[in-house]
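Here you get one chain, nothing else, as structure tokens; it is the form predicted alone.
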Amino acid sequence: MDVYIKGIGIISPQNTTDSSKFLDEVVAHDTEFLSCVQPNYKEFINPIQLRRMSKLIKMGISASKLCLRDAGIENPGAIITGTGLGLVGDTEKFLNQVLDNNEEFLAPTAFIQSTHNTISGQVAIALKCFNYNNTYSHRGFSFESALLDGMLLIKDKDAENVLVGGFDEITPEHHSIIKKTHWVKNDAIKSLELLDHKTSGSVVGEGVAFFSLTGEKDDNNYARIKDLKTIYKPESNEEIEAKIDEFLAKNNLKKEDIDLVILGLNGNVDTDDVYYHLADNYFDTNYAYFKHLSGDYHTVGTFALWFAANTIKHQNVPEVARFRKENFTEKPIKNVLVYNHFREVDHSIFLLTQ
């Protein structure tokens, strides 16, 4: 059975929050990490609650919400999302309480509201929903998990539509903690020029999305999901083509058939190596990125496979998300692979179709 993406929610670091636009005014930051833009929360959540969500809970309840809308579904059949490193802001929040009061007279909420599945569980509470929910969190495979989770279900028959997100946020405390590792830039850059600050480390985002998936053909979806895979700390450049190469003959596809492929680039010198391998000499076709405008996170790949499901529905690449645009010709897009790793060690491939 085919799994089709009907409906998205999207809140990141970019205008995302309205489906009928696609990357039509972008957003540059030149900040050490990229925040999210924020909506209006009044339109989703009753503003007596908002007071006492903290800013993940909010954006979580909203893009489920415009979610659903965008889809045109009231109750989803199952809530499934996947997670990183869960509500940052609330687990510091808590920490804090805990060394400013000397562990006494600590305040639950916090608490509470910092264990990863917070976010699907107060995203049923909202919808009122009773269905299967369920949260992943499996570093940068957490939003695969949760996504092949939800096309299982589908596949099977067990719910004829699945909420299934990802999400994650970056605070000044915890961007402070990792700007420690190399996986950081050191200084603030201009994130559209990501790529060409040719250093060690990448620049951090954060984000929350939610996908609509359906078995239903529509000629309203965004796309069909036609595969996913996951490779765990492959070898080599080697190793990862002969991947590839099984994963596109298993969906009766040939590396030619590809009409985009979309690279998780993210300007780190010491890890981009296998981008530039495939683009140098594996495919040829045309290519896009994503990082430059979505930052880094354990859950990028939510921002990827909106942007890959978007290239499909308008039928367009934004000039400022292609990769190589000297060689960069306009033809029909069908076939979209998206190819992402997480530290060179959890990778990802996504297959979109028509």
Contents of the next structure:
Amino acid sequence: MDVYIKGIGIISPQNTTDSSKFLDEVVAHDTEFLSCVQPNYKEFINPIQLRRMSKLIKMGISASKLCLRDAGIENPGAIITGTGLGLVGDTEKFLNQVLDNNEEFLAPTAFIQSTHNTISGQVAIALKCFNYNNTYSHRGFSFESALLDGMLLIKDKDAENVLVGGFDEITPEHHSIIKKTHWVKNDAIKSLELLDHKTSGSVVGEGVAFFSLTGEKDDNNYARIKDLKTIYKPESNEEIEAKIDEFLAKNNLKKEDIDLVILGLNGNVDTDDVYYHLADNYFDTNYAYFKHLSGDYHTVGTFALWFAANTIKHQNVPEVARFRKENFTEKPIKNVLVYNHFREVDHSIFLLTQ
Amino acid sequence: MEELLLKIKEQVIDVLNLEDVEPADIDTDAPLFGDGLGLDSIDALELIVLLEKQYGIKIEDPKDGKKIFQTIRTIAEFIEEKKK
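Given the form predicted alone above, what does the protein look like in the form predicted together with its partner chain?
Below, the chain from earlier opens the complete complex, with every other chain and molecule after it.
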């Protein structure tokens, strides 16, 4: 059975909560990391419940409700999420309480909410949904694992529709720690100029997105998710090419059939080589990139999937996201391939079609 | 007593993150749980921690909590009593 995206709810560093728009107005960031544009949470959550929720939980519940509203579904057949680091803010709050109070007087809220499965649990409570509920935390494959699980549920007809999401947040404290590694740029840069800075590291971001998956074909669907593949620690660009060949052949496609390739370029000179290699030596088509709009994080595949689905729905690649603009040609967007990797370890490919 | 009541209201607003609520909005004699502020069991735990941390008072028997946390006034009376 085919799997389609029926609805999307996404909160990101861009204005993405209005599903009728696709990057009409771009938000430029010049801070050390890219924070989400916050919606008015009172539109989605009861104020009594809202007061206890940390930022990421508010974003998670709101994004799930936006998604279900977009899909016209009240109660999903399953809720599956993926997260690289879980609720970092609540974890920090709890650990700081432990340190500040000498392991005494520990308040419960931050501790309860610090677990990785808080979002899928809170979404289930908010919707009174007692169906299958799962959370994956597999580093750079977290969202991909959740998506695969959701697709299998649809294919096996275990659920008519599935709510699949991914989330990660960045806090000043966590950023100050990872800034000590070579994965993050030393100085704040203008996000839209991400690829112009030929230095080590990238810019960290955050985001939450939910996708309503269904097996039913409908003209209002965003796109069909034809296939998904993960590659763990490929040793060379040649190995990656071979894996893409294999992946496309499995889906009865040739690389010439791909109308748009979305690359996970993140401005890190140490790890962007594979993207340039694919654009220079493998594909010969239109290209797009997105991490200057979202920042990089474990579950950035959610932003990539949202972007890919919208290029098909709107039949447009926003100017700001076009890569190699000089060679960009206007043509129908039927087959879209997303290639992304997280720190050169977790590589993933999404294939979307009309 | 009035000073203590105000202080408790401020602390409750702070630890329970009661956005848009001012001390003057909280009725000293209104029930905290159920109808009044609509607090729940997790809030009860937060209030137990507040008493222990801010006033050094430990509630030994959880059953006493229901009586102590009935209203802001019962919390204040319990603190006053423990001070003696």
